[in-house]
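A single chain, nothing else alongside it, follows as C-alpha cells in the form predicted on its own.
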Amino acid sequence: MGLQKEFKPQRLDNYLEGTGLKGKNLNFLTDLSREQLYSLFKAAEALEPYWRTGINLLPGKILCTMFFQPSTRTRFSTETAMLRLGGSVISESDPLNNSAAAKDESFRDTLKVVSQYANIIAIRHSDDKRVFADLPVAEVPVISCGYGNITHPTQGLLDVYTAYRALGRLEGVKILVTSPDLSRARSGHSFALGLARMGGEIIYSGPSELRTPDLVMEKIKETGAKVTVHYDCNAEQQKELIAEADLVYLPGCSVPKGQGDRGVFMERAANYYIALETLQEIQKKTGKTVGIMHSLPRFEGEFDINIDDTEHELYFKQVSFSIPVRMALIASMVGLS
C-alpha cells in the first residue's frame, strides 16, 4: 500500500494558511474553493478543544463589530471567538443611533475610520448593494455577518461545518432548504452555496411568488452542483421532499417583529410546518434519520418543538459549533504573524 502522501504532524498554522483568507474579505462561501473550506474545517476541529478555555493566538489584535441589524448568536459568537483567541473586541450593536451614522456619516467613511482602530471588522447591514460598493475602502479584512437578503457566509460556514461533523461527509449529501419566503432566506442560501461548493445537492421548496434570488441560483449553478426547485408544494409533496433529503434547513425569518413582511412569513408557515411524526415515519420506513437545521431564532408554527429532544435536532448543535468555526475564520483572516 505504501506510505501516505506528505506524512507529517498536523499544524494549525498550516490549516489557517491553507484557507487563503489572510487579509481578505468573506462575502460568499463560493468565493472559496473546496480545499480552502476543508482547511477551515480542519482548523475549526483543531480549535474545538479551546472554545471554552481559549488559546492565545491573537494577543493585541482587535475585532470591531458593527451590527446595523439586530443579532444575538452571530454577534455574541463572533465577539466570543475573538476573545477566546486572546484578542480584544470593540463593539456597537446599534450604530444607527449610537455611532456617527446617527449624524449622517456615510458607511464608506465609517469603514475607513474603523479600519484605523481594528485589525478585522465584522458587519451586519440591511443594504447589500451599499456594503459591496463601499467595502474596497476598508483597510483591514471584513467579515460579512449578514448583508441584505443575499448573503450570511459566517452562518453558512457554521452550518456546512455542522453538516460535515454530523454526517462525516458532504459530497453527495442532499439538503432541503424550505421556507415560506425564499427571497429573504440569506442563511439558507449561504448554507446552500457552501454545500454546493463541497459537492452536495440542493433542493429548494417555497412559494412561487417569493423565489430564491437570481444571484444565489447563478452562484450555485456555477459550482456545477445539482439544484432542483419545487414551488407551492402540498403537504404530501413536502413530505416526499423531506424523505429525499439527508438534512432539512429552515432559514427562519429575519424581518423584525411588527413589520408587515414578517406577517406574510407567518401566514405561510403552516404550509411548510415539519412535524416530528413525519420524521419518525421516514425513519421507520427508510431507516434514515433526517436532521433538522434552523438558523434561529425560531417561531411557533415553523416546526414541532418536540424535535428538540430527539436525534433529529441539529439547530442547538449548530450554536455549539459557532465559536470554534468563527475562531478559525478570524485567525485565518487576521493571520498569526
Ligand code: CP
Contents of the next structure:
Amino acid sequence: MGLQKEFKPQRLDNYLEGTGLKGKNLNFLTDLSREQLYSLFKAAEALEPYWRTGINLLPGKILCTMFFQPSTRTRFSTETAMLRLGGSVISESDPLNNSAAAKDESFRDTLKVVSQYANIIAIRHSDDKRVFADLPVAEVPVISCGYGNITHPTQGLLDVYTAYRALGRLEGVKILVTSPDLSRARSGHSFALGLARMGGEIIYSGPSELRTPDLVMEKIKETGAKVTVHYDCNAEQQKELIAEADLVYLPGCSVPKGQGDRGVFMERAANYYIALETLQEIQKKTGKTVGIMHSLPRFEGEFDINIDDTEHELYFKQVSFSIPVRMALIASMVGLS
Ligand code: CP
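I would like to compare: after the form predicted on its own, may I see the structure of the form predicted together with phosphoric acid mono(formamide)ester?
Every chain and every other molecule in the complex is listed next, the one we just looked at coming first.
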C-alpha cells in the first residue's frame, strides 16, 4: 500500500491559520472558501475533547460581548468558548439600558471604544445595515452573533458542523430547510450558505409570500450548490420532502415576543409541523433515520417534543457542538501569537 501522501503530525495552529480569519470579521459563511471552512472544522474536531475541560490557548486575551437583542445560547456559548480557551470575558447583555447607548452614544462610537478594551468583540444587533456601516471603525475582529433578519453566521457554522459530524460528510447530502417564515430566518440563511459552500443540496419549503431574501438566494447560487424551492406545500407534499432529505433544519423564529411579525410565524406553524410518526414511517419504509435540527428557542406547535427522546433529535447536540466550533472560531480570529 505504501505511505500516505504528505504524512506528518497534525498541528492545531495550521488548521487555525488555514481558516484565513485572523484579524477578520465573520459576517456571511460564503465569505469563506470550502477549504477555509474545512480548516475550521478540523480545528473544531481537534478542540472537541476540551469543550468541557478547557485548554489554555488564549491567556490574557479579552472577549467583549454586546447583545442589543436577547440571547441565551449564542451569548453563553460564545462566552463559554472564550473561557474554555483560557481567555476572559466582559459581557454587556443589556447595552440599551446599561451602557452609554442608554445616553444616546452612537453604535459607531461604542464599537470604536470597546475595541480599545477587547481582543475580539461579539455583537448581536437588530439593525444589520447600521452594523455593516459601522464595522470598519472596530480595531479588533468582530463576530456576528446575529444581525437583523439576515445573518447569524456562528449559528450557521455550528449547525453545518453538527450536520457534518452527524452524517460524516456534507458533499451531496440533501437537507430540507423549512419554516412558516423563511424571510426572517437568519439562522436558516446562514445554515444554507454554509451548507451550499460545503457542497450540500438545499431543499427549501415555506410560504410563497415569506420567501428567503434575494441577497441570500444570490449568495447560495454563487456557490453553484443545487437548490430547489417548494412553496405552500400541503401536509402530504411536506412529508414527501422530509422523506427525500437526510436532515431537516428548522430555523425557528428570531422575532422577539410581542414584536410585529412573530404572530405570522405562529399562525402558520401548523402547516409545517413535524410529527414523530412521520419520521418513524420513513424509517420503517426506507431504513433511513432523518435527523431534526432546530436553532432554538423552539415554540409549541413547531414539531413533536417527543422527538427529544429519540435518535432523530439533533437540536440539543447542536448546543454542545457550538462550544468547540466557537472555540475554533475565536482562536482563528484572534490567533495564537
Ligand atoms: N439559536 C440562538 O440564536 O439562540 P439564542 O437567541 O438563545 O442566542
